[in-house]
Structures are given as C-alpha cells and as structure tokens.
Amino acid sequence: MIKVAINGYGTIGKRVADAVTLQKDMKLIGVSKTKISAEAFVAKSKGYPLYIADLEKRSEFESAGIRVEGSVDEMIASADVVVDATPGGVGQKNRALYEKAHVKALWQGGEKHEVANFSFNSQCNYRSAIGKQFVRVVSCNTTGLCRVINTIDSAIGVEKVRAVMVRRGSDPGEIKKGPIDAVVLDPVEIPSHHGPDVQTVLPHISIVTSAMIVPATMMHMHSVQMDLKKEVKTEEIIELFRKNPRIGLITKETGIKSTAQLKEYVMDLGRPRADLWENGVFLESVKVVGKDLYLFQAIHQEADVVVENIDAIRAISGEVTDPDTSIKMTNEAMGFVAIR
C-alpha cells in the first residue's frame, strides 16, 4: 500500500483525498489544514486524520471538536508520497520539507515547472515519471489540452495548435474573486502561459494559446484548432476520441450546449461533487476541413487533474509501470466511465 498524505485540504486536495481512499493500492494517512474551516469539519466527518502546520492552534481546532493528530512535519515523515495541494506559490516553499524528509512529492499546476523540473500527464509521459522523487501535475487547462493533442498527434501527427481558453472567473465556492460584469483578457499579450505549459509535457508540439476570463464559475471552455500532418475524415478523429478513456463526447441529442448544462448532467449521473474528470468534447463541434481540425471542449477546473494525481502517485512510487494499467485502475476504482 502506498501511504499518501495530502498537504492542503482545499478544492483539489479534498478531491484527491477521496480518490486515494478508493484505490486498492493506496492508503490515506492524513490531510492538513492551516485554519478551522468547513473543509476541516468535512475531513473530520470522513474520519481523515487531520494535521496542522502550527501546533499552537491545536486548542482552537480541538475546542471546535476537531481532533488534531499532530504537525504537518509528522504527517510528511509518515508518508511515501505527499500530494501538495496548497495554494499556488506556497508549494515551492514546501519543497524543503519534502527534501528533508526524503519523501516523494507532487505539486499542482499552480506551481511553476521548475518546482519539480518534471511536468506530468498520464497519457503523455507516465513512464518518464517512474521513480522520480518530484513531479508537477499540470493545470486543468494544460491537462485538457495535452489529452486531445496527444491523442491526435500519436495517431495522425500535429503540425501546429491554436487554442483559445475561455476561463471561468472563480470556483463556485469562491466569493472573493470576479469579474462580475466583464470579459478580461488574461493576459493581454499572446501567447498565454498555457501553450508553454503544454510544451513542458509535449515539447515537440508547436502551440499558440490565448485566454480570457468570463463571469462564470462552472468550467472552462476551449476553442481548439490543429493543423494535422495529413488529411483524415472527421469520423476518424471521433473514433480516436471514443477510444480515449479520459475524453467524453457530448452529443446534440442531450441538448447540452453550455457548461452549466453539462455540470447538471454530470450531477444527475451521480458523480461525486458533480465532477467531470474527462474532457467534455462537443461531438458536433469536431470537424476536419482539409488538414485542419476544429473542436470545442469543456474542462472542469476542479476535477480533471484529480485522476492525474492518482496516476502520478503510482508513477513516482514505481509500483505500476504501464500508463494504461494505472489509468484503468484509477478509473475503475472511482467508478468512472467517460461520457459517450
């Protein structure tokens, strides 16, 4: 059993913690919080051992009825792998803790590539991550781009990618961010950071990205165009997507043409937290004209990296060396069958 600790029990951390508990080859040994919050009470209700960075706050937690097992340092020392799900920028500071404890660790896409010097995607470079001490799981948008690009590039070949990210303004539970009534260029200049981030995983791919933030919370939307190395039929592309266990196809028969409707659909399917772990590719948007491929895809910012974290844990632990095997193990444990 791989002993896993979650340092940072927030939007991503709480999802990864739940996913770890479902895996037959992993054991969740603890999660961490810096202050009392609703999520701390959730951890308590689920029986997750809770650790804190500052033990001087122990009485505050325990006065609120939340048992504290010990310090974050103690949690780290007991782990085989630490999943750092702390806010962007904080994880870099934690690297020294993991080095001191001689523990393997993985970070999220909010950190820069240099935090681990290896950026991970299950379907693109799993084998290269085997046995590494540190890896970074790329962001939700980069994960979504890597999945569709690698799927097409591996089978057909991709000359160039152009993608526009229409980004949600904040997560649904976040009340301190906007915009409220604006579309914000993020950034104004082109390319956005997403293209260079894809190249940390797929360095041979020529890609230019741009991005904007809109007043929405449900998901991101991508408009993707790829220049292919040869002419193919649209049906060939769709069949490649159908075979990918982490690409879902949304058909017009469902009546779904928005991220809100897609989130509602996934919730009605009974997914935990209405999470969309796969790329939500709109089937009727997939079109090949000559050597040009076009598509729209929805990316759930809170969820698609969760399954990638689980695979990354296996890769750096070295227990499973085949990416397809790990992906299947992860998906089956979570009861995850991609929308078709």
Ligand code: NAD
Given for the second form:
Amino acid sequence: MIKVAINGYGTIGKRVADAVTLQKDMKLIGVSKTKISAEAFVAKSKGYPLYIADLEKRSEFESAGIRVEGSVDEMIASADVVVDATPGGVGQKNRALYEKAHVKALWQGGEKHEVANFSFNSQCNYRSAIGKQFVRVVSCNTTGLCRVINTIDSAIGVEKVRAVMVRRGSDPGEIKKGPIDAVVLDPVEIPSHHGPDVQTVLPHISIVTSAMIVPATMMHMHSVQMDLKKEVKTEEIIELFRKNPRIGLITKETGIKSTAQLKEYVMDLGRPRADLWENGVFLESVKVVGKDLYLFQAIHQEADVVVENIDAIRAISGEVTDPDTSIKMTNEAMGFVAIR
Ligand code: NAD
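For comparison with the form predicted on its own, produce the structure of the form predicted together with nicotinamide-adenine-dinucleotide (NAD).
In what comes next, the whole complex appears, and the chain from above leads the way.
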C-alpha cells in the first residue's frame, strides 16, 4: 500500500483524498488544514486524520470539535508520497519540507514547472516519471490540451496547434473572484502561458494559445484547431477519441451544448461532486477539413487533474510501470467509465 498524505485540503486536495481512499493500492494517512473551515468538518465526518501546520492552533480546532492528529511535519514523516494541493505559489515553499523528510511529492499546476523540473500527464509521459522524487501535475487546461493533442499526435502526427481557452472566472464555491459581468482577456498578450505549459509535457509540439475569462464557474471551454501531418477522415479522429479512456464524447442527441447542461448531466449520472474527470469533447464539433482538425471541448477544472494525481502517485512510487494499467486501475476504482 502506498501511504499518501494530502497537504492542502481544498478544491483539489479533497477530491484527490477521496480518490486515494478508493484505490486498492493506496492508503490515505492524513490531510492538512491551516485554519478551521467547512472542509475541516468534512474531513472529520469522513474520518480522515487531520494535521495542522501550526500546532499552536490545536486548541482552536479541538474546541470546535475537530480532533488534530499532529503537525504537518509529522504527517509528512509517515508518508510515502505527499500530494501538495496548497494554493499556487505556496507549494514551492513546501519543497524544503519534502527534501528534509526525504519523501516523494507531487505538486499542482499552480506551481511553476521548475518546482519539480518534471511536468506530468498520465498518457504523455508516465514512464519518464517512474521513480522520480518530485513531479508536477499540470493544470486543468494543460491536462485537457495534452490529452487531445497527444492522442492525435501519436496516431496521425500534429504539425501545429492553435487553441483558444474560454476560462471560468472562479470555482463554484469561490466568492472573491470574478468577473461578474465582463469578458476579460487573460492575458491580453498572445500566446497565453498554456502553450508553453503544454510544451513542458510535449516539448516537440508547436502550439499557440490565447485565453479569456468569462463570468462562469462550471467548466472551461476550449476551441482547438490542429494542423495534421496527413489527411484523415473525421471518423478516424472520432474513433481515436472513442478508444481513449480519458476522453468523453458528448453527442448531439443529449441536447447538451453548454457547460451548464454538461454539469447537470454529470450530476444526474451520480458522479461524486458532479465531477467530469475526462475531457468533454463535443462529438459533432470534431471536423477535419483538408489537413485541419477542429473541435470544442469542455474541461472541468476541479476534476480532470484528480485522476492524473492518482496516476502520478503510482508512477513516482514505481509500483506500476505501465501507464495504461495505472489509468485502468484509477478509472475502475472510481467507477469511471468515460461518457460515450
Ligand atoms: P484551494 O484554495 O481550494 O485549496 C488550497 C488549500 O490549501 C486550502 O484548504 C488552504 O487552506 C490550504 N493551505 C493554504 N496554505 C497552506 C499551507 N501552507 N499548508 C497547508 N495547507 C495550506 O486551492 P485549489 O483550487 O485546490 O488549488 C490548489 C492547487 O491546484 C493550485 O496549484 C492550483 O493552481 C491547482 N489547480 C486548481 C484547479 C482549480 O480549478 N481549483 C484546477 C487545477 C489545478
């Protein structure tokens, strides 16, 4: 059993914690919080051992009825792998803690590539992560891009990618971010950071991205165009996506043409937290014209990286060396069958 600790029990951390408890080869040994919040009560109700960074706050937690197991240092010391899911920029500061404890660790996409010098995506570079001490799981948008680009590039060859990201303004539970009524170019400059971030995983891919933020919370929407190395039929592309366990195909018959309807669909399917772990590729948007491929895909920012974190834990532990085996183990444990 791989002993996993979650440092930072927020949007991503709480999902990864639940996913870890479902894996037959992993054990959740603890989660951490810096202050009392609803999530601390959730951890308590799920019976997750809770650790805190500052033990001086122990009495505050305990008088609120939340048992504290010990310090973050103690949690780290008893883990095989730490998943750092603290806010972007904080994780970098934790690196010294993991070095000191000689523990393996993985970070999220809010950190720079240099935090680990290895950026991870299950389907693109799992084997190269085997046995590493540190890896960074790329962001939600980069994960979504890497999945579709790698699928097409490995089978057909991709000359160039252009992608426009329409990004959600905040996560649904976030009350301090916006915009409330604007379309914000983020950044104004082209390219956005997403293209270079894809290249941390797929360095040979030529890609230019641009991005804007809109008043929405559910998911991001990508408009992707790829110049292919040869002419293929649209059906061949769809078949490649159909075979990919991390790509879902949203069909016209469902009537779904928005992130809101897709979220409702996923909720009705009974997924925990209505999480869409796969890319939501709109089947009828997939179109090849000459050597140009076009598609729209919805990316659930809170969810797609969760399954990647589970595979990354396995890769750096060196317990499973075949990416397809890990992906299958992760998906099956979570009862995740990609939407078709
Ligand atoms: P979040 O704010 O929801 O959760 C972070 C948690 O870490 C909070 O519970 C916070 O209290 C805790 N924390 C803060 N400082 C800490 C410290 N020093 N030690 C331990 N815990 C600490 O953030 P999030 O959205 O889950 O983001 C975490 C990381 O995942 C970031 O790198 C982010 O860029 C990345 N990410 C976020 C999303 C998303 O849509 N939310 C998607 C993909 C990747």
